[in-house]
Structure formats: structure tokens, C-alpha cells
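Here's a solo chain for you in C-alpha cells, the form predicted alone.
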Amino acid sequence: MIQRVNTDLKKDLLKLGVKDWNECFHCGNCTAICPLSENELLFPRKVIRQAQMGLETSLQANVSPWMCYYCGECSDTCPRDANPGELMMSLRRYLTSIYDWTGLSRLFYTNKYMEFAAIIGLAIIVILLFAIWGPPLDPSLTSEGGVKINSFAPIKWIELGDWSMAVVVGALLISNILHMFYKVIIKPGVKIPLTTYITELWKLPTHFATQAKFRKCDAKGKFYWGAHWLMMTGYTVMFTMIVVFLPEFQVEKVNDWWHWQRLLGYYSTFGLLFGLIFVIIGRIKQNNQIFKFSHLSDWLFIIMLFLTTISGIMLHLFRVGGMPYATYYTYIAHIAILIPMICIEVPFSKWSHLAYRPFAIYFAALKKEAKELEYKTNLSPEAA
């Protein structure tokens, strides 16, 4: 495939946090000692050569980044401290920034101010609406009758709110994904049969659920894979809890510790907090070397996320414990911390790549299948 070199590439990666790869001599050390590496992905050092050479229409068309889930290894036992590991992460970022056609994502990852703003901004709106439509908090919302939850919040504007903003992020990430496609599939003109996509649409749930390929590497992959995957359930917990089944949860009643509704809730809790107390400490302690490298991004992430789950946490405790008006302002500070977390870091942000790493696997698959189909084709009689 002829391509033209794009000779602003190394500026452009440069602003999403790569760091100066002048010290690689394409030893392949990184790619031998990778758990993870395929003979029909070999990374991090073709990815790497790619980046370097300019050519950006196959770094778009490359998943490898995605293959990759930050053990730290390649960077670990590198030569030339040339930290492969890390460049995979800020090619990730490229790559996000590249499937977003919206532009958000590269505006949020190359403007240390923009994604703060927006969220401070989406804040400022959810408080507003609530002190616009939002009933005045007068005695029969504060009475000794308890916390009267729905009479603050209807659920009917509450659901039509989460309803609203599912549709909208879940539109901008699917055409994303549709986008990604389009680079990875479409444009380099990969023919793949329709029997192909049926039989390797398995590898989606099946990643995007345990994360599997996270297993692959050392015993420190192992419990990071432990800690990320708590997270990511229980963040998946939560999400479904408040879009899906949001009249089951929030309701005046205070059911019973055991009950079904709590116990989800009590596992979300945990999961999110679990792995991110690992997250910070690793990130502050920076000894392992998947914590030595932290872009704005990741923290606004990790902050957003801890103080969506510190917020929820209290909101539980003044709601069962029958504090009215505590339970009503913490209410405001917790959908103003939440709905900005989803809107900004689901589409555009560090929580996208629960949606690209399946898909990812998913078309790596789909090529795989391809290639090994025209190579029996060449060989075929009729062929020849």
C-alpha cells in the first residue's frame, strides 16, 4: 500500500504525551518480551517504527496499542530506557483523538485547560436546573416522615434525564467505534466475509466482560488485572443501576441490607473503590513502571471517578440514616459530579477504551481471519 509520509506526525503525537523516542534502536527487545505479542501483532516495535517513519494512515489502521495493557514489562527490561510502554499509552490517546470525529477528544487530550472546563461547565448547568426546576426544600420535603427522595428528584424527569444522556453519549460512541472501523477495516480495503464477523462477534462480550488478555502477563499483570476489573464492573454495575433500573433504585423505602437492590450497590462500591485506591497509590508511589507516567487526563479521571463514588457513598449514608436535607444537597453534588464523568470521559476520554479494546480484538480477528482466507485462496488450485 503506497502512502505519503506525513512528516508532522512526531509533532502531533508529541502534544498527546509521547516523549522523545529518539533513544529506540529498534532492538525488538520490547516486542520478544511481551506476554502479549502475536505473530500477527507484533508490538510495541512495528507500532513504534510506524510513528517514527510518519506513516500515519497505517498507525490508524493499527490496533496493536489496544493489544497492549501496560504491564510495564517492554518498559521494564528496555535497553535503552526508551519507555515503549509508555508510548503505547499516548499512542492509545492518538488513537481516541483520531476515532473521535467530533475533534473533543484531541481538544481535551492537547489542552490541559478544555476538558476541566467542560466538566466544570456541565457541572454548572446540573446545579442550575436544579435550582430553576427543583422544588423549594420546604417542611413537607424535611418532615419527620423521612427522606422523601422522589419528592425532591421525580423520577420521571430523572429517568427522562438519564434516558436523554445515554442516548446522546451512547450515539457519539458508536459513531466513533463506526469511525474506528472505517480506519481500521474500510480504508485499508481488508475484505472480510459476512460468515466472519458472525463466528468472531463472541470475542466482543467475552473481552469487553473479563478482560482476558490482561491475564497474559506477569503476577503484577495479574492483580493489576484484579484491581482494573474490579473497577470496571463495578463501574458497569453502577451505570446500568442508574440508566436501566433507576426506578428500583431510587426509592423512598430503605430495604434491608440483603436485599438485591443494596447488595449491587454495596459490590459497585467496592469494586470502584478497590481499584481505585490501587490506582492512586501506585500513581502517587510511581514504583511499579505502569504508574511512573501520568497524563492530566488519567488524574481527571481517577478524581472524577473517586469523587463520583465518595458522593454516592454519603448520599447513602445521610438517605438511610434519615437526614432530609443533607440527603437532598448531596443528592445535587452527585448528579453534578456524575453526569459530567459520563458525557466527557465515556465518549472522548480515559473510559472510551472499555469500548475500543474489545473492538479492537474484535476487527484484529476479523484481519487475522481474512488473511489466513486469502492465503488458502493463492494456494488453491483453481488460483494457480
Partner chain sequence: MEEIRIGVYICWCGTNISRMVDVEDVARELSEMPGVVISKDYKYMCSDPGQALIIKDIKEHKLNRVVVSACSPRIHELTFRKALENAGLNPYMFQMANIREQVSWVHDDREKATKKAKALVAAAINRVKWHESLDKRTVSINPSTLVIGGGIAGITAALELADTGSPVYLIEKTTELGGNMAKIDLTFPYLNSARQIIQEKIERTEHHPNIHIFKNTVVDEIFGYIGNFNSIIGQNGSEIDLKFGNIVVATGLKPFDPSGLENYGYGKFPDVITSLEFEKKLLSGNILTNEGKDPENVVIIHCVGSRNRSEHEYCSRTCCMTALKYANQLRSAIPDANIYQAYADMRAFGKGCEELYTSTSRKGIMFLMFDQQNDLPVIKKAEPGDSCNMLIEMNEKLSGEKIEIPADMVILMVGLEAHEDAKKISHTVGISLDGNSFFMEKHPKLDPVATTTSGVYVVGNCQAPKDIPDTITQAKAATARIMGTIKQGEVEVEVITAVVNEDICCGCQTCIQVCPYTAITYDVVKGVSVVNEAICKGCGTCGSACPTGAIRSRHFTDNQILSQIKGLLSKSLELKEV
Contents of the next structure:
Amino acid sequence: MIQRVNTDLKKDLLKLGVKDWNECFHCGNCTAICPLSENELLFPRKVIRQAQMGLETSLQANVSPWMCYYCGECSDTCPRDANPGELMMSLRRYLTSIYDWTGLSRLFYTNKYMEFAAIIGLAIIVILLFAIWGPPLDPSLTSEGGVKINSFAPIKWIELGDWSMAVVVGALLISNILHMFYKVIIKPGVKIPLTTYITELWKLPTHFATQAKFRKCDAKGKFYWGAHWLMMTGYTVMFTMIVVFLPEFQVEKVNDWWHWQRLLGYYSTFGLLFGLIFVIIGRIKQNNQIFKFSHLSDWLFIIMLFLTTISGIMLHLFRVGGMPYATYYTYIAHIAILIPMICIEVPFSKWSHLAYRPFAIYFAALKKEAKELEYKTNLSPEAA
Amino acid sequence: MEEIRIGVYICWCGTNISRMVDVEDVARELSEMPGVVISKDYKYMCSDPGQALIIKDIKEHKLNRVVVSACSPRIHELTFRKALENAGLNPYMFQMANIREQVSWVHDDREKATKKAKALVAAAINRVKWHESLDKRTVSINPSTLVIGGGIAGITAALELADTGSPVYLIEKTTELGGNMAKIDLTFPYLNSARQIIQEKIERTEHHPNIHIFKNTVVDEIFGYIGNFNSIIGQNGSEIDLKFGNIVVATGLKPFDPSGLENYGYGKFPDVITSLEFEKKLLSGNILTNEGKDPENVVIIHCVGSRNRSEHEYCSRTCCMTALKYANQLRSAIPDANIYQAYADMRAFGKGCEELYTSTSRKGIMFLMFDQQNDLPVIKKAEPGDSCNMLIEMNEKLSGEKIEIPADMVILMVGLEAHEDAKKISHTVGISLDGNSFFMEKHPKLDPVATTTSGVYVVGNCQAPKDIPDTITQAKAATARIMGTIKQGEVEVEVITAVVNEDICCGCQTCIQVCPYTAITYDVVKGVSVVNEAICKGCGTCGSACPTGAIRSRHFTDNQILSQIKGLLSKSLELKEV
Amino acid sequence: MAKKEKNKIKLAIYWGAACGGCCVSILDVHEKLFDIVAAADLVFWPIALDFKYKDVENMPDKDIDVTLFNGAVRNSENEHMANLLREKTKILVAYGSCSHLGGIPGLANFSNREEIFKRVYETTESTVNPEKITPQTKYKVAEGELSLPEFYNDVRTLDQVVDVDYFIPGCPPQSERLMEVFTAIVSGAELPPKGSVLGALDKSQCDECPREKSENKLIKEFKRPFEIEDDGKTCFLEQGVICMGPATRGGCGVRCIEGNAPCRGCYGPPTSVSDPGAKMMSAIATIIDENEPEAIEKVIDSIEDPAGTFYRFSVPSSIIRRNIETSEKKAEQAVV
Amino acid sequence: MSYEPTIIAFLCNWCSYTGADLAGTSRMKYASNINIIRVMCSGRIEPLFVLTAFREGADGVLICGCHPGDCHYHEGNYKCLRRYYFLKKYLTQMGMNTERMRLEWVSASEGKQFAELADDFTEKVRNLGPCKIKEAAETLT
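Having displayed the form predicted alone, please output the structure of the form predicted in complex with the partner chain.
Complete assembly follows, chain above in first position.
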């Protein structure tokens, strides 16, 4: 298949924050040093080459940027200071914007005003909804001494909101993943038997849950994997509790501290806080390759998550401390931060990697199988 | 007749010979041949101690013939002849057996190689018995020099020589001096102006009192020999007889014509241009496409006509750096242009060149690699809907992808090839061409300036493609050699000539038309043929054509060659039953 | 047997494989024969005098002063006599082209014995030999055993069989030259070194040749003498006719050329040449005026019989003495 | 008995000998049966040398000169060419297989061609078997 060189791709990538575009001269040191690059999927050299040359189709079908967890070895080793690690990061932004069929992702990545406008707009909508509805600000406590949170924000409405948000966001995310599937598997014409789809499926949950590849990347004991895993599991647990177990969560009677709901909540909070502080300090101090370059989207993601976490902690403290007004206003603030964070970050921005990464690993495994199958067919006597 | 006393020396050449030939065995066995007084082997015969050994033996053992069995006589025959001379022996009482280039380096069976070495040495021993003393001859040197070609090479040589006070005749085929260098804008790697450099030199040449320039002139025939050449050139209807002692050939080369390469569509697409055509654009100050627009996508294709079995296998040496120079010039002229370098290998040797590559590669220029041997890029016409005129289709090696690049200007980095009249010039001055029709130097390493014809030097691109500094270096090296001979005033010439034995010659005159140099004339009074040894170059053709055996080709006499054959076969036949 | 007179030398003349022309050339000295007889006792001369081989065998060794041996060595009888005469003679002279170089009989070296016998005794147009009778070296008859000399497979020069002191070339040698040599020997003057060619010049024919020679020797086509209109003046080579003159020793008085025929080379090569055919081939090839293989071959093809032309008198003494193919056949037959 | 032919090669100094040297410096391997004799020009090579080589026992004779038009002495190689054809005709008459003699043009840059030629010619001569000239000429029967 002949690929037309897209002479504008370079400009496009520059808009998405690619740094030091011209430096790479394809020596391959990055690929040699990368602990994750394997024979089946070599990176970063090849994908950099595709990006530099303007080979759009190949680039979009290439999942190797998702294989990278940005340990920074490549950038340390690069003889021309071409920052291959950061290029992989930028390419993840590019791929996210490509997978997103709505075009919003590209809009937010390339136009910070639009991104701010979307976040603030959504926050205002949340606040307005509360204002229009006018929840009862009951200052009295229940007989058990709890804040009357359920009359302030009745569970069924909040759950309805939760679920509708989850459905919308989920639908967007799933459609983006299907789009990714099209770009990675269908368009390049990779032929895979159905059974392979099933036999390789286990990789999805496994990699999602363990982030095993990141661990390999973090072999030098920099704790990134630990921090990242804590943050990821904390987030997931919290998200699941809020969406699925809201009735268990939003209770007026404060549970005992050993109650499973509270223990999980504390774990999530700890995980998120630990991870976030680690990352924020890193990004401020720029103490390693991974933190050397911070795109606006990187900052927005951690700040929003941090604010969500902090507001959640405060909400908890006010509730446990029996402070009704503080609880009610913090609740509104918390939701006003949470909703834009999820709606913007999950389908359109950095959060999406939580979904794209496992799928990339899954697709890569499929491609590898397809290649081996093709190789075997070519070797077989019938082919000869 | 004095007793024949031969010294035989077998060289190890370090391990070069000894690895494949049992040199000690050869020395031992041949010491038994009649006439051989001593037979030795030694690590490096050509070294000072090696030569000293020969000299010592000649004196101690009263040797009057020497055989050295080592490398090719083309490399060290003169060295050993000098050694003989130092020992008071006539240098021609010497014969070399080539057991390195012809034995140890080309065979891989030690036993057979040793036997062959013995045969070759036996041949030399047999031959040297028939050798005779030949006397040195010298001729005076005419201080004038003929320089053929008025490019940077010829101009440099002419100026160097003229500045020392020697007259120079500078012959230029065209109407202008300057050659190819006058056709280019900037030079690599420092991007200096070529025009400024050459213009200054042209002006100095044209006004130099010692330089006589003949433009629009070609040399058809040159007679004579080192020190005493002459030629008649036609100018403005009159004939001028030039006399000169040395010749500098600086006829340059020409760019490869890519019309024959269908894949590049040169001649079909107006925006596919050669490097020299691009230079014209640069010199005019406007880099525009055929339609008069600034090109957005420029593809520079390397190695057009070079490094390919179907055109020229050699590297044209200057194109890579010129291509980088173009990229730099394009980048500064059209900052937004997409510039692609389609190359096979990037060759950036030489001072400042790797630096040029590094700095250029940081200027947003895309380097695309293709397979120059089997898979050349193809230029196609773009479809009407495309935003460009042409698409360059290629298999890009570094990405492994088959791609097509939109382009509105393609620069073909055409290779450099010998002029079609190189052959004629080689005949006129009597030098050889190599496989690519470039003039052949005397030795590629030890003597890259002189030729096998004494008094004729090759400089610049007519010898091989090279850049301006190398051309100037070679031109100055040649002039240094010429000035050396002029200062000496005379030079030794070939002693290996033909000679007629008047007692035998019957005057049949068969030899006269056979001589390519008209060196033989008929002496009517004596009724015999006479060889003019100053003209004779010693090819020996007349000796072979003489039916009476009256002509002897010195140093290649019938007896010498027949003894060599017999000596060789006497040993070699032992090989038959291995 | 003639009584030996004082100061008279003993002279023998013998013919090997020869036509008799050499003996006739001795007779051609006419009245000078009396001078010879006055100075020498003819002790053996089969063509003219009645001596038996036995007489020679009975002579003491080195009894004969000079033997003029003409003819090549073709058979066992020739070889026997060559050996015998060598034993009995002080100065053995190869007299004439045949004993010197092989001569016309030497052309038989293009074939072998079998081929010759087959031709002579079976296939010649005039032969009727249904029983295919060929000469045998021994044959028994009632009276006893008859013998014939053995016919050899190849022809040899005299010096390929025995040691020869001097050579007098020519087919036949010029009588005047014989007298010069004879006079020299009889006078007791110092003789040239052994192996010398006597009775001829050092230079080749052209030196004596009266024809006009120039450097215009390039040849586009070879012609046989009858194909040209000879002007009687221009060098034969320049007229495209092969003349062996340049590679042939002078001394014959350019008789053939005087008779408007090109030299055929009977006097053999000058001292400086070992193989006249090879030298002449080289010279003739060099002056072919063509550069393309096909054209060159075409010119060469205009020479009917190069080997026979350039080695007319010298096949057995040449480098490649005989046809290798027929000799190989012979070798094969021997194995069978 | 394994038969190894002996081959004499007459090479001109400027093209072929230099070409053979190039084969050497390039370490190209070829049959050791080729024994080189150098002359200044192929125009010096004459029938006498070739015939002597055969007579002295060579099984093959290789003659190399400059390519037509490239002779260092202008046209010596043409003279060699003419003698070669002449000799071929003579040797045919003498009952010899003229494939034992070969003329090829080898330039100074054709080291590879020389090595290939050497191997090819050696193989051809090997297949022809031993040359009988020496034997035929020296055995009187």
C-alpha cells in the first residue's frame, strides 16, 4: 500500500505540543534502551519516523505510544536531545485527538480558552442546576447526628445524574475505542481470527488492574508505578462507589470508621492524595524526564483531580463534623468540579489513557498474533 | 665472458607472502639452480636493512645478477634497481618475481602456492642470466608547460607554474576560462561564493605575462617525450608550433545526463531539474517553479547516475554535500518549504562536511533513504485533485514504508562522469583510462598525480570526481613535480628501447610502419633500419615484427623471455603431478 | 680402396632421405671436380662410386676427414649410416636443406607413417593393391630372411640424430659455395666454431635482393605468385606475395628472385633466428592491415597453407616439429 | 593422478599486468596454474614465445593486452591480435586444439575479470587434458 505523505502533519503535531521536532536522526538508541520495546513492537524510533515523515495512516495505526509509560530513559540516552519520551507523550495526545470522533479533544488540546470555557461552563451549569432546583438547606441534624444530605440532594436524583453522566461519558469513550479499533485494526487491514479476539481478551482487565508494563518500565525503583497504581486504584474505587454504591455512600448516619465503605473511602483518598502530591511536586520541580515538560492538559488533569479530592475530603470532614451549611456548599462545589473533570477529562483528554492503554495492549497482542499467523501461512507448503 | 653469479632474495613481506608461501623452502631449493651463489629469505626486502643485505652480498660475494622475489615490480622494481646501483652494479642486472600479487594474495593452497613461487623465481633466475647492462640516458627539459583545460584545476596549475617564471601554454576548449566552478553559486561546506574565488583567479590568469592562453582550441596531436614535447595547434587559421617539457591534463568532467533514466522523468516534467540547473536558478537569485511560484515541497534526489550498476558504480563524491548546500539555501530562501533529501547513503567525509550535515539536519529537513541498487524512486504526475504537480514514489528504508511525496520541485543530484572526448585526449597525450574513462594515475596511493607516461600529469576531476580543495591540492602537487624537473634541467628517460643490429639487418623495412611512434627510419647509405632512441618508448612491437632477428627489444629480448619461459616450465612441470 | 696420397684428405658423400639434387650439385662444379679429386680421396659416395657399407664399417674410427651428409633421416638405414659416418668421420657436414633442417621430406611430419603408407600403398589414384601389401622390415622367403629398413614415424634432421660439425644450407647448396668451403677445409685454414653454417651469409636474402624495397609493407590480401602481375622490380611482400627472403639466410645468390619467384626459404634462417617460420609468421601477421578479428581472419585465410609456406624446408627442425594430432594417434595405436 | 595444467600467461605491463596486480591487491582467489610473464606491450608477444611455451611443456597459453583502442602504445594490441589469429591457423594445421591458446583484453581496472578469466581458462585447459607437444616433438619414432 502506498501512503501519501501528509506534509501538514508536522504542523499539526507541533500544535499538539511536540518538542524539538528536527533533532531525531533515527540512530535508534531510544529503542535500544527502552525496557518495554520488544521485537514485536519496537519503539520509539519507528513511530517517531512515521510522525516525522508525515505517514498519517501508519502513525494512527501504531499503538506503541500507549506502550510507553515515560520512564525517560530514551530521552536521557538520546544523543541529539530529541526528547523521544516527550514525543511519545505528545503522540498520545495526538492519538487521543484522532480516536475522538467528535473533534472536541482536538479542540481542547489545541485551544486552551475553549478547554477552560468548557470546564467553567459545565461548573456553572451544575451550580445553576442546584440554584434553580433550590435544595432545602436544613441546618438541623438527624437523630443520629448526621447532616441531612439526602434531603439536600436526594439520592435518586443524584444517582440519576450519576448514571446519565456515566452513560454519556461511557458511550463517548466506547465509541472512541471503537474508532481506535477501526484505525488500528480495520483500516490497516489486519486479519485476525475471531478466536484470537477471545483468547487475548484476558489481557484487557489484567493490564488495567496491574499496570504490569509500567512496573517493568519503573524497574529502577522510582516508585512511579506505585504512585500511579495507588492513584489509579483510588480513583477507580471512588468512581465505582459513587456511581454504583451511592446509597451506601451518601448516608446520613455516619458509619463507624471500620465500616467497609469508610475504609475504602479512606484508601481511595489516600491513594489519590499520595499520587497527586507526588506528581504535582514532580511537575513543579521537573525532577525527572517524565515531569520535564508539562502540557496544559497535564496540569489541568491533576489540578482538577486534586481539587475534586480536596473538596471530597472537606465534604467528608464537614459531614462527619456535623456542619450542615459547610456540607451543603462544599457538596455543590465538589459536584461542580467533579462533573467537568469527568466529562472533559474522561472522553476527551488525559484521563482517557486509562481506557486506551489496556486496549492498545490488547490490539498489539492481536496484531502480533496476526503477524505470526501470516508468517506461518507463508511458510506452509501450500503457500509455496 | 665473466662468470654469472646470481643472488636470490625471497621476501616474506611480513606475513603477506610467508603466510601462503614457504619462503625458506623456496630459498633453499633455488639455491641449487646453476649460477645461483646465494639464496636468502628476509622479512622485508624493501626495507633499508633488506636493501643493505643485498648491497653487502653484492660486494662480499661478487654478485653480478640479483633476483628479488617479492611484490609486484610495479611497486618496488625501482627501489631494488637503486640498491644495485648503490652497490656499483648496473641496475638492469636485476629481475623481480612477483610472488605476492600473483601468488600469496591470490591462492589459498600453501603447497601449490609454494611450487608456483618456485617456478616464478626459477624463471627470474633463468632470465637474469641474459640481462645486460643498460646505460642511463638523460634529456634536457624544456621549461614550458602545456596545461590542457582552463577550469579551476588548470588555472591553479598554470598560475603556480607561471608564478615561478616558467612559461605556460593554457589550452581551453571553450570560449571562457573557469570550467564547472564558474557555473556554481556557493561552495560547500562553508557556503563561500564560488564565483568570487574563480573570478579572481581567471583575471590573474588572463593578465599573467607567463601564461599564453589559447581559447576555443583543442590539441589534436602531441609528439615527443618528457622534456621535449611539441604540438601544433591551430589558431585563427594559422598554425602555432608549441614546444614544452611537461603536460598537465586538467580536462575536468561533465554532469551525468539523467534523460535516460525513465523513473525520474527528466525532460518530461519541467520541474524536475538537475543540480546544475538549480545552480542557475540560485545564480539568478530566484528559486521558482516552472509556473513561477515559490515551491512548497522540494525533493532533492541523490545519487542520480552514481553508485548504480546500470550507470556508474563509483560515488561522484561531491553530490551529497552539494545537496545539503541546496537544502540550506532553500531553507533560507523559502523558510516554510518542506524540503526532502531522498538519499541512499549520506557521505560527509572531509573537513567541515559532517558539521554541515549535522547543522543541516537540524533545520527541519527530512531525510528519506532509498535502495540505490534495486529500488529507485519514481516520479509520477499527480492527479488533477492533488495540490502538487508531482508525486515521488519510493520505498523508504528507515520506516520500511512505501510512500509517495507530493512535490512541486525535484532536484536531481546528477553524478559526474568523464567527458566523451576523454578517450581522444588519452590517445593524444598517451595515457590510460580507467574503467570509468577517467585518466589513470601512475599509482592510486603512491603517485596519484603522475601518469604512466613520463612528463604527463593529471589533475582535478579528469582523474576522478573530487571537490575544489582536493582539485587545487592535486594541481599544486603536479606543479611541484614539474618545477622539480625544470629545476634539475634534465631528466632520465626510458632505457628500455629497441636497437637494430646493423650486422644482421637486411633492410627489408618491415619494422618501419610497425612503429607507433615513427621512431624507426631507413638509413639508405647503410641499407639498414635505425631506431631513434629518444622517440622509442620500448613497446617491443618492432622486435617481434623483425623477421631477421636484427631488432632487439632491450630488457625484453627473445633470449630473456625464452629463458624465462624455460625456467618457469622447468619448475612448473613438477607441479603437474600433485 | 684408393691408396692414400700425402696431403690428400679423405672425403665421403652420403645421401639419406634425399632427392639426389645435393649430389648433383657436387657434380655441378663441373671441371672443378678435378680439383676436388686432386685434393681429396673420395672414399665413399654411393651415387657415383661403388663402395659397400661394409667398407665403411671396416674403416678405423675418424678415418674419414670430411663427410658431406645430404638428405634427412627418414628410416633406420639413414640413421644407421648417420651413426656410422659420425664414428668414422672427423668433420661431419650436414649438406643441403634436408640434413640441415629436414627439407622437403620433412613435410612428411604433417602426417605419420600409417597415413603415408595408406596413401602410398593403397589410395593413390594409380595404385592397384587389393591385398594391401605394405613394406615389412623382415620377410621370410625360401632363400632366407629378407629385410628392409624401418620407415620411421617422423623425419629428422641430421643433427637430431648425431653430432654435426658444420652445416651447408641450400636446396641444393650452390656449387660455388661448396667449392669455397671445400677449398677452405683443404687449405687447412682455421675453421669457424663448430655448429657454424658455412657457405652462406650472415645477413638474410633481402640484403642481396635487387628488388626495390620500401616501408609500404601493409597487406590487405595475400596472393600467390601467379595472381599478381609482377613488375619484376618491387619487393614481393609489397605486392602481397609471401617471400621468405627476410627470414632466410643469404648466400644462394637470390636465384629464385632473379627468376622472378619469391624466396621459399631453403637456405634456412640467419644466425640470429632459431625458428624461421615463427619469425616470418610474426612479421607477416604484424603487417596485416586490418584491426577487426573477422577482417584479420579473412586476410589470413588468403594464405593457402601457412605451415607449409613458412616451414617449407624446416618442419623437423622447427619448434613444433610435427603434427601433434597424428603423433597422438600414433601414441594411441601404440597403447592399443 | 590428478592433472594440474600448467599455463603461461603473457601480460602487457600497462593494462593486464596491472589488472592482475589489482586482482592481487583485492585478494581475489584464482587458479594457481596461471604463471605470468610480463612484457611491455602485447605487441611484443610473438609466435616464438607461444610455441616455445608449448614446446617446453605448457598446457595452455594465455595472452592479455589492453582493450582495443586503449593500448599504451596506441596499437600494439592490434598487432598481437593479428599474430594470434595467424598462430591459431598454424597451430590448427599442426593438429593442435587452439583452445589451448587464448587472447583476452584485460584493462588495469579489471582485476576481477582477470581472476575470472584465469579460473575459466584453467578449467578449459584442464578439461582438454595434458598438451602433447613436448612429448610429440621430443620423442623420435
